[in-house]
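This document opens with one chain alone, in structure tokens, the form predicted on its own.
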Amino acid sequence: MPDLDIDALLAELTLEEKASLVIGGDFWHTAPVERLGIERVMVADGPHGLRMQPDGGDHVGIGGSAPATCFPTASGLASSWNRSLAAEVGAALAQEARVQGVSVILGPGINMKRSPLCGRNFEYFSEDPYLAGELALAMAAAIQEQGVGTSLKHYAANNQEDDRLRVSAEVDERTLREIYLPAFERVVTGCQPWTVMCAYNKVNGTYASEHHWLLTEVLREEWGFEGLVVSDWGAVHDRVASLVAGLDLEMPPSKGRSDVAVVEAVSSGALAPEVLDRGVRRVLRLVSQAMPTKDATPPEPAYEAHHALARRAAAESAVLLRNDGTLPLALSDGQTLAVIGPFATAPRYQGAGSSQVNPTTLDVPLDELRAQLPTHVHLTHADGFGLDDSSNDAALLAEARDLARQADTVVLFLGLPAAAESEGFDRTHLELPANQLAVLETVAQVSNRVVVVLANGSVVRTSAWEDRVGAVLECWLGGQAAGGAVADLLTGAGNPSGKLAETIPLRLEDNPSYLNFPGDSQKVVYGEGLFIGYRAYDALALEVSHPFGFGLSYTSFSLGSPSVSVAGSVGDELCVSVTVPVTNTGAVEGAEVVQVYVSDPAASVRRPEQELKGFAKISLGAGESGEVQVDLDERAFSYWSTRLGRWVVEAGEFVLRVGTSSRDLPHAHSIDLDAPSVAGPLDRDSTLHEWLADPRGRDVLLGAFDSTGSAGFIDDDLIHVIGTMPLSTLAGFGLGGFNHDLLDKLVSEL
């Protein structure tokens, strides 16, 4: 089908038809206009697997969706730190979307993990905006290369489920710019997603769906977004106000209300016709984008290949948190492996809510382990605890204790039950369920070879128990093939290479958002500002269970001293290249993630101790060496100046720290960057310190002091006391003849 002639269609559409187009047709489709040949376009949930709801589905997110491959959730995939893997998953999602007639996948979700309690954290990548942006860009670009659109969500500052449809996120602009918006910016500027989905919540008192600054000034005018802004389902409160702000499509449609309001507003003159036309034009552009793929013959379903990809993705997403040599399992004939936990036979592999996928198949961990273990290794299993019913826990615990006592090695499958985390509500603590902890303690008393395999969407506290076991493998919610991936990793058929995309704190109270989460009275104050995740733990020098970027392997790696080259300059295509030699010093093949953090030790504003600004993953055989190159652009050294209203780089020293986690950075390299002054213009209310720090201001001011005979009053000791005073205040003192008239003259000279 040829591209739609949007200008011609706009001229022919009636006011009522235009109003219908900007509110959608039904729960999962845009509105058609059959008389003009405008077809409807289907959208579907799909951050980690397609949830295409046919007409008989429940639409809320529980059941009735068509089968699709369930990949690891974002919390898992982020731990791979692998852009190429994220792209492979994206391409697979797009292929399945085409098979099912879906034109736009509602994802990826890239909100920051401000608190580990957010019930939807399993759908989000990281506590770090750079990592989230890089992986989301890889996924979204790969989806759209297949002719299927994406919907970047949830824009913006949607970091909790508690009161999510009403709560106002009270957050300053610098924090928004440096923490909560960069991942969105990276994807928008990197691949122009077809749609961006606005969040439910308010931002500083204004609903995201009506937020002109977010939807128009930042998204379109600054970042150059060309696509369509769609509401989260049910996020529109005032259709006319949201149109004015820049929200193009309301989903699902509020027929008989929103369309009527739009028609009445245009008819009365309250809404300019060109504002409505702007939204209609963007809807028609989306329909036009979708037509070539929609009308083409869909690809053959590749579910077997996608299941294999899901298995590889699950293996690469798992993070080995602890290992005293217990893993990989080394069991000989006649030995016994006891597997304990209901997750071994009924795995928890995805989150609950709108992203819940109906998998094409499901690997069962116990079955996969049985298939990989040597024939004469005895495999036993006990539940050990109940998931939804704890009435029989005492008997289950006794059975687990007996099996563990008789076994050579025990693998405990623990984690959060589905009822503990979901879209719609937040968690209240970080602990594993009490009956699971009781099993762990009991088993650890009778066995000295215990492995814990975790299944959870967001972090759980490990500090209370991990020293009681030999190994801990964090598998997140690994998708439909997680059972096979876990078996691969336990037996050594695969080697863990995942790295934490979020910090695991010693306790919930250490989290920087603790005192301000989830807020109250329909407000949540982002009082920690820039300092979320590792930025806060580093600034406070807090011990953590496992730092951001951490993950063990069955092999070992050595990073050589990095070489650094600088090309260009600030304001003129600056590129700092960091090349790092890497050697696999162990006995098996493995992969390492080289991480580059930037520190500004002498910043004039408060900045985090260090921030992730680059990474690269490299796979090496035993004894093999290679190198990675990480390129840093000007943005890697910038901060958002609220005074100047733009990104700035301060001249001076920057330190590049290179290593394998935020707390393991053995290499540091200093560079000096020349940059224009970021000091604002001097005025009457600039302080004495600020005048003296500016070369021209200092000369003018000291000259004035000399001319009035007041220079003798200004010595270092006095400056130390009065340096923070505005010159207007000092002029009021009349010190040595320095007065308001003289200050006005100095300001005029500058």
The other form holds:
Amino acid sequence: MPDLDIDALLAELTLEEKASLVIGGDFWHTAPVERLGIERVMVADGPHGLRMQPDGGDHVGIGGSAPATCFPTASGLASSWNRSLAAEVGAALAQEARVQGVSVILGPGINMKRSPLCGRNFEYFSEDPYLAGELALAMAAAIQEQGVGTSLKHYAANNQEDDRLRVSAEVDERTLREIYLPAFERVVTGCQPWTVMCAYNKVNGTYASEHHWLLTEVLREEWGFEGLVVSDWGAVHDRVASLVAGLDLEMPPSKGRSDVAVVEAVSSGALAPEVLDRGVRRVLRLVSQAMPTKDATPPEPAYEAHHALARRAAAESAVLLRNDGTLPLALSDGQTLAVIGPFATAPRYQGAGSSQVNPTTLDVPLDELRAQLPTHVHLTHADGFGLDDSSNDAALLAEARDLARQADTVVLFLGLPAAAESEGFDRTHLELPANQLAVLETVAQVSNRVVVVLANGSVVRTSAWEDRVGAVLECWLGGQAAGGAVADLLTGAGNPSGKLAETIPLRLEDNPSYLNFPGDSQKVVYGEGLFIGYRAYDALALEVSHPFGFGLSYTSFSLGSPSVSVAGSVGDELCVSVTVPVTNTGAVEGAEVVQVYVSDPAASVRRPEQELKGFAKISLGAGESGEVQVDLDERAFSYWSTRLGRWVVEAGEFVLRVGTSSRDLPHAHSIDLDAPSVAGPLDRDSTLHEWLADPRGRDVLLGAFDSTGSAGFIDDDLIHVIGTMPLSTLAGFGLGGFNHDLLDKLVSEL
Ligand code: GLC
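Form predicted in complex with alpha-D-glucopyranose, following the form predicted on its own:
Entire complex below, previous chain first.
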């Protein structure tokens, strides 16, 4: 079908037809208008695998869906720190969407991990907006290159599940701009996602679905978004108000209610026809975007290749947190490996809710280990603990102890049961289940070669137990091929290269959102402001179990001294290039992630101690050297000035810290950036400090005190005491002959 002639269609459509177009046709489709040949297009979850429901549907994954490849969830994929891998997964998702006739994939989910307790953290990338934005952009761009759309979600500040349809996220603008919006901004400006999905919650008292500042002023007028804003399913409360705010498509349709309301509003003059036309135009543009792919012959399914990709992605997503040499497994013929835990035979590989995929196949870790281990290594298995039913735990524990006692090495598959984390509710603690910790302690007492493999969507506390075992491999929710990936990593067929995209704190209470999560009375205050994740732990100088950006390998790497070059300038295409030599100094091939953090010690406002602003992953053979280049643009040095209402770079020193974890940054490189003053214009209410800090203001002011013969009046001790006082107040005191007339004269002189 040729591109739709949207203007012509708009002229033809009746008011009722227009009202029907700005609400869905059914749970998963836009509305058709057969009379004019406008076809419907299908949308489907989800961020890490298709959940296409051929008949009817539900928004929380209870009903069935067509088989599709289940890739690692976002918390896993983010741990790969690999943009091209995220793109490969995106391309595969798009290919499967085309096979199933889906035009828009409802993902990626990029909300920040404000608290480790959020039930949907498994569906989100990181506690850092830069990392999330980079990986989500890579994925979304790759999906759309296949002629399939995306839906960037959930816009915005949807950082908890508790009361998510009503709670108001109370967030100051600078925190929104620097923490909760940047990943959205990066993807919107980077690849124009076909759609953005608004969140259920309110932001500062207004529903996101009716938030003109979010949906129109920021998203469209500032970032230049050209696509369509779709509601989260059931997020629209007032269709007319949401249309005015910039919400173009309500899903699912509330037929007979929203369309009637829109018709009545236009007929009564309460809603300007051009506002409705604006929404209709965007829906028709979406349909027009979808048609070429929809009309094309779908590709042949490639599920085997996608399963292999899912295995590679799961392997790259795993983070080796601890290893005393127990890994990789070195078992010889005749030795025994005991595998304990129900996840070894019934793997936990995805999260519950709208993202739940019906996998094309499912690797069983125990079988995959059997396939990879030398034939004469004896493999035993016991559950060791129950997941939903703990009534048999004593017997299971005894069985596990006996098995461990007779084994040379033990691999414990632990993690969060499906009931512990999901869309729809938040967690209340970070602990592994007690029966799992009991098995770990028991096994550690009878074996000194114990490996823990974790399957969890968001962090669990490891500080209580990790020193009881030799190795810990965090596998997140690794998707349908996680079983094969774990076997690859445990046996050394693969080498872990994941890095934490979310800090593992020593304890939950160390996380600053702890005091304000999940809020109450339909309100949650983001009292910690900018300081989430490592930004908080750095500012509070807190030890953590494992820092943001951390991950071990079976090999070792060394980073040479970075070279830094500065091109352009602030306000004129600034580009600071950091080139870092990297050597694999170990005996096996592996991959390292070079990370660049920016620190702004001269800032006049409170800023995080350091912020991730660049990274590059490099694979190197044993003994091989290479180099990576990370380019930093002006935004990498900027903060949002609430006074000026824009991004600013403050002139002065910046420190670039280079390393392989937020707490392992052996190289620091200072640069000085010149930039226009960010101080506002001096006036009567500017303080003595502000007048003295401004070269012109200082000359004029000291000149004035000279003229009244009281130059000596302004000495350092006095300035220390009265420096924060506005000059208008000081003029009222008349000290040193300084009065209002003189102040007015100074201001007019400036
Ligand atoms: C759900 C989720 C959203 C999903 C949508 C459709 O409630 O919040 O992420 O895409 O509804 O299932």
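Definition used throughout: the rigid core is the maximal C-alpha set that superposes within 1.5 Å between two forms. Residue numbers count along the first chain shown, from 1. Keep in mind the model is a prediction, meaning the values are calculated, not measured.
- Relative to the superposed rigid core, residue 15 undergoes a CA displacement smaller than 2 Å between these two forms.
- Core-based superposition between these two forms puts the Cα shift at residue 744 at 2.6 Å.
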